[in-house]
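The form predicted alone is given below as one chain in structure tokens.
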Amino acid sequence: MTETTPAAGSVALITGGTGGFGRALAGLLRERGVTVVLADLDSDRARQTAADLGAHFVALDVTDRAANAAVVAQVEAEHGRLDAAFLNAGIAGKSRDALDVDEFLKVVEVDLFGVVYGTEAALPALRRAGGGSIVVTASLAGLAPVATDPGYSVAKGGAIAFVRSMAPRLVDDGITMSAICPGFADTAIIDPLRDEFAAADFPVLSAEEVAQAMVAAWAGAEPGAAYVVQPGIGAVPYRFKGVPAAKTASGETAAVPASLIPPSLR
């Protein structure tokens, strides 16, 4: 990623903002003079967390499509603009059944459709600001699915695919969309496994390491990139393998029709 810094005076919205990554990210952005709005489920604790960080708070259930739009409208009304949306809200499954469909759907609703609804809501505001950034918190599980949590793997894999599909469509608007794919990190999601990691002396990312990658993605990500964040290596772009191309009857590589390719990629 390009080493640049978000401009002071910019406005950033962080969903799942009072959790581990959100708190760490808010602190880094506030140090850079960014106005930070934390969106999360409403509670006294969430509101106090935002106040302690010097950030603004808005209540949001990311699975509510209309509520996402209302929150962005509130941010624009109160702060005049939106420059970056960090779509960070996420949950993991807890069931150890082979397939708990109710839990599966709940995880996908938050971790995937929360990203879709957040993107839909943020785009008009980012366009009005003359461009900006959408950074999605995905996961290493979206690149290497884990058998312990199929719902989480599907949701995060879908979020990465969504970013890669949407990003080229936004380049002409001056909007960069990218994904951050952390490995195991020190947040509440790993609480059930914390003792096992400690016993195995397995390195776990700090929330601050992930937040630093999120800030860098806002300022300098490649459109559609997915950045793997792992202990000891920092944030590195994941290199996706290409798929075999179609062949014509004569054996030549077939070209995809130009009408299917966004103008910015032709």
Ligand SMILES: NC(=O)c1ccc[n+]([C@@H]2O[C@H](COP(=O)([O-])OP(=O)(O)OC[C@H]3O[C@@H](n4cnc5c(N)ncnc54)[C@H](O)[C@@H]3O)[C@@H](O)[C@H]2O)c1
Given for the second form:
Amino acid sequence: MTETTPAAGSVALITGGTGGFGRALAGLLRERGVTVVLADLDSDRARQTAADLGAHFVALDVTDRAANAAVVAQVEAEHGRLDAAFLNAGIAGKSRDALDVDEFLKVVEVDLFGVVYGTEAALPALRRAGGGSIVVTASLAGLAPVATDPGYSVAKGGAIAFVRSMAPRLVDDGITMSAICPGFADTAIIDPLRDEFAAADFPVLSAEEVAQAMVAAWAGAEPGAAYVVQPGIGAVPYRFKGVPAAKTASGETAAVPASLIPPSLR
Ligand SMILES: NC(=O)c1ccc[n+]([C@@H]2O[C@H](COP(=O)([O-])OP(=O)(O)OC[C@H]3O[C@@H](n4cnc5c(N)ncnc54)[C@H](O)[C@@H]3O)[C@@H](O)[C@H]2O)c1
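Form predicted in complex with the ligand, following the form predicted alone:
Every chain and every other molecule in the complex is listed next, the one we just looked at coming first.
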């Protein structure tokens, strides 16, 4: 990533913003003079967390499509603009059943549809600001699905596919969309696994390491990139292998009709 610093005075919205990554990110952005709005499920703890960080708080359940739009409207009304949306809210599954469909649907609703609704809500505001960034917190589990949590793997894999398919459509608007794919990191979401990691001496990321990758993605991501963040390697763009191309009857590589490719990619 070719990092530049987000301009002081710009405005960032972080969903799931009072959790581990959100707090670390808010701290880094506040140091850079960015106005930060943390959107999260409502609680006294969440409101106090935002106040302690010098950030604003707005209650949001990301699974409520209309509420996402209302939050962005509130950000624009109160702060004049929106420059970056960090779609970061997420939950993991806990079930030990081979397939718990109720839990699967809940995780997909938050971790995938929350991202889709957040994108829908943010886009008009980012266009009005003359461009900006959407940074989605996906996960390594979206690139290397985990048998312990199929709903999470599907949701995060879907979020990465969503970012990759949306990003080219936004380039002409000056909007950069990218995904961050951290390995295990030291936040509340890994509480059920923490003892096992410690016993195995397995390295976990700090929330600050992930937040640094999120700031860098805002400032200089490759559109559609999925950045792997792992202990000891920092943030590295994942290189997708692509798929074998179709062959024509005569054995030539078939070209996708130009009309199916967005003008900015032809
Ligand atoms: N910690 C890790 O190991 C790890 C690794 C890869 C990806 N992630 C992803 O990072 C993101 C942030 O997680 P974290 O590690 O900071 O964990 P966290 O549990 O500390 O934070 C998650 C935040 O999301 C909020 N949230 C949950 N459901 C919500 C909803 N419906 N609407 C609005 N907010 C909601 C929670 O209240 C919480 O503040 C998540 O998307 C998670 O899947 C975490």
